[in-house]
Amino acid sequence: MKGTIFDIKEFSIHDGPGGRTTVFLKGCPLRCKWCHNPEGLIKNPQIMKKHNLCVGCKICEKGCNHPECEPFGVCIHSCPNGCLTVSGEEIDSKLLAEKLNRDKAMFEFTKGGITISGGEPMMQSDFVCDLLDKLDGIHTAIQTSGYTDEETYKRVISKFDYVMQDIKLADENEHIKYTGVSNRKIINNIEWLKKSGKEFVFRVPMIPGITDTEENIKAISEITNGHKTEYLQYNAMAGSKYKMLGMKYKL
């Protein structure tokens, strides 16, 4: 089975217990205005352009016969300054599992493992489940918004040893305003997670004036109900990649 990823980060210490390798999947149903991984929003591979290196020669626009360049309408190999890169690649679950399994000894030594993040892993649920079936007894964790139907959520979460469940805004109208979707599915899945027996942690991004308000934090604490919760500092560089993707940062 094939899936689309945009990054593999090795030696991560912030994506679950121990030393980990984090696989970032493309595609997300949310459009959080503060998203710091805009290359994970769209499922298909995208061109990233380093505008500060571009001299406007337009050599990349002259066309080529490279099949890998055809979807983008520019030649990704021709830029003399190396302005163009592709964010995202399709990969076979077997090949990815073989790559990840090579580091099993390191994961055991650091009491770490593999984390699946995104984007939103639930958007590639079949690929995620197929990949985990091919891992060689390695500890696994997932970072998820929880925005999916109940059946998919249960099926995917059941595969993992550890769950990092985002919770951004408790108020439904505020959630729609700042993420583009209702939080009803998320809250429903959270209630199941709390009763599931899975090891998990809630993660709350602290976005100034949006999620870090006293009202929102209090409402979230009522949802988390004493379970382990991490409050994540806002990434001041969150908007830096949007221009490279031809997108606009909304905060």
Given for the second form:
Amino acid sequence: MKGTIFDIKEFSIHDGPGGRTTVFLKGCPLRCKWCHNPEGLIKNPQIMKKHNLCVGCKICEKGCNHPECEPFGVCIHSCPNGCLTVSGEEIDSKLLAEKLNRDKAMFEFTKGGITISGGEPMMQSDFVCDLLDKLDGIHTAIQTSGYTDEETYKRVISKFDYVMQDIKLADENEHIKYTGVSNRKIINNIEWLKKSGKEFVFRVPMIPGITDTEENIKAISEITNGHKTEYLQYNAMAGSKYKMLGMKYKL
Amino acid sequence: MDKNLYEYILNKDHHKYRKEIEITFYQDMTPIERMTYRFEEMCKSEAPVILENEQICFLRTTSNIPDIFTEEEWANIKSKYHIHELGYLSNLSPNFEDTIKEGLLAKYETADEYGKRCIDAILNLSDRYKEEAKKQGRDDIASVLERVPRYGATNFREALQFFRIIHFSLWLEGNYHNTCGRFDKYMYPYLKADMDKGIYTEETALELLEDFFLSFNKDSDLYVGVQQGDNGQSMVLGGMDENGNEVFNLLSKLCLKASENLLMIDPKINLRVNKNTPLEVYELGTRLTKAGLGFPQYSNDDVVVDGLLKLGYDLEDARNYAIAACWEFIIPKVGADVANIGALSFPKVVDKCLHNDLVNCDTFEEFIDCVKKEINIEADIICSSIKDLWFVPSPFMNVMMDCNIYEGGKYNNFGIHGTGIATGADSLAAIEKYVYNDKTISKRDLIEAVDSDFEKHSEILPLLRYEAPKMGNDDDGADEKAVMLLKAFSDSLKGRTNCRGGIFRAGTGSAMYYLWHADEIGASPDGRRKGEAFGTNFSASLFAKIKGPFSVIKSFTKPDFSGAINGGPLTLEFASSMFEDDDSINKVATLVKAYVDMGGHQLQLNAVNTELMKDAQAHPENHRQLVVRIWGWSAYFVELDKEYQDHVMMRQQYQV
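The form predicted in complex with its partner chain, contrasted with the form predicted alone above:
So here's everything in the complex, that chain up top.
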């Protein structure tokens, strides 16, 4: 089965227990204004350009015969300075599982495993489940917004050893305002997660003036109800990828 | 440690005591007479200075060491002999252990007449220090000097002061890259005895140790190598002893801590580890890495000892290995290896074959055979160029070794570095893939492209540079070429005897050749442009798109190091943000342990901050204490030439 990913990061140390390889799935139903992985928002491949390395030689605009370059209007193989990369690769679950399984020993040494992140992994739930079935006894973790229907949520979560469940904003209207979607499905899924017996942690992004308000933190604590919660400091470099994608950062 | 003393040294206030010295040598004096005479004169002209609140004294007050030979005399010597670097003994691991235990008077018994004169000169200088201490009312120092260096040390402080005097004297003699050997192994008994008596707590012992560590930084600006900081004051901690038992002890731990607290570039810490080393030791090491000093450097006993055994070292000696100035494995007390006598450039070998052989090779296998032959030819050239090796006689160093250093030691092997392995391997991988397998680049086009620095056939540059297989990505297409290159290199040295009766050892270090050798060739088939440097030591090419630390470790543990054990670490740069809390430190420690458990031989892990380095280039005055690791030593960033600064910033760096 095919899925779309935008990155594989080795030895990520903030994405679950031990040393992990994080697979980032492309596509997300949320539009959080603070998102620091904007290349994870839409599912289609996108070109990313390192403007600081570009010398304006325009070699990439000369035209080529590569079918893979067609959607972008530039030749992605041509830049002598390595400015151009494509974010978004369609990959077969079997091939991806083989790649990840190759590092099994490293996961054992570092007491880690594989983390599925995004984007929103739930958007490619069949692919995620298929991938996990093909992993060779490796510890698995997921980072999710929880924004999906109950059936999908249960089906995906039950595959994982460890869950990192986001809670961004407790108030529904605020949630709609800053992420573009209601949090009803999310809260519903969280209620199930709390009773599921899964090992999990809540994660709250601390966005100044938006999620880190006293009111929101208090409301969130009513949902988390004393369960282990990590508060993630806002990444000041979060906006840096927007320019590479030709997008504007909204914070 | 005393804060004022620390600031005083940091501000270089003690430099005011320094003065130039002139010494006249008579033509009829033999080299050893001149060296002995110079040492006596140097000791005499040293003025005892005891800094306020310092516990470990001896400060260099002569800023120069007059050469014993005129330029013409040097020219004459060089016409007859092979002179290694500066001509003085370097990279030896002297017998601190027995000397500190027995005292210099005991050494007097076995020393030759020149050695005796050196001992006399040192005793005279230390007596003058003792008088100065008394004059200043520093009875603590006077009483230490009452005992050492004349007699053996009876406690930890005496032992540290004794070490300082020996080390100071070795530098004063003109030897360089004076290493410290297995410090925690021979010093711990003194600390333990004192702690058993209740003289020190861990805290007060640490304080004294910091004072002692500071002493390495008082004169180190006078010990210039290729760049400031390249001074070889390397200290070895941990590992197994001669009987295979673990050495790591409380003193090892305190040394790591002292270094972390001091934030100075000396002594440079090497941590020996093996499959029995617990994770806690790696965590302590990682805490020091976090400090950003570019050490500890890790060496894996399991691989190193095995390799040394295969090269013919005795088991006890192999287990007792120490580290030379950078990363070369040397044997304390009895080893007289010259661990950095030459270097072979892998990219140069590939470049020669590209031009001389590629068009004639119908298969890649034929081409590889040419590469192997060329490595042999290079080895011939390097090895045959080193004959009639001669060192300036060093009578005090001779006292400090358990062998007659003039005749050679128990081991007299020559180490040859291997430079640019990733550039070489990646070039071969590109040739295999595009010229032979895919046939998308013709032999002639590739040669034209390389010769024109990719002005011609420029369209293949991005392909070679960013899409071809690269060593460091756990891609056998490239990694197997590195395995082959290293094996061919070690095979090419097998069976050769050097001019001192020893053998040649192949290594994975680069020293400064990552710049020098890169300038010897133009562009290379891996897409490296003319003028671009190689990776330092045993590491990926600078511009390769590398997947991450797991892949790098897997790639760089594939070669067989048993025939290539001269030293030279895999070098990894982690962003300093990778070390922010205990959990991160634990994870990085497991990664280091993973490297060792997977059979890596040596690892240099650095915490780097590119933003700070950029700012330091613009505003050096604000960053005088920013430290970076260069190739086997750490330096203050602002004291380096720009090409060395730039290289550090260009290395592969792994982020959170």
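Each form is matched to the other, and the largest set of C-alpha atoms that superpose within 1.5 Å is called the rigid core. It should be emphasised that the depicted structure is a prediction, and the values quoted were computed from it without experimental measurement. Positions refer to the first chain, counted from 1.
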Rigid-core frame, C-alpha of I142, shift of 2 angstroms or more between these two forms: no
Core superposition between these two forms, C-alpha change of I220 at least 2 Å: no
C83 C-alpha moves between these two forms by 2 Å or more, core aligned: yes
Shift in Å of the C-alpha at C60 between these two forms after core superposition: 3.1
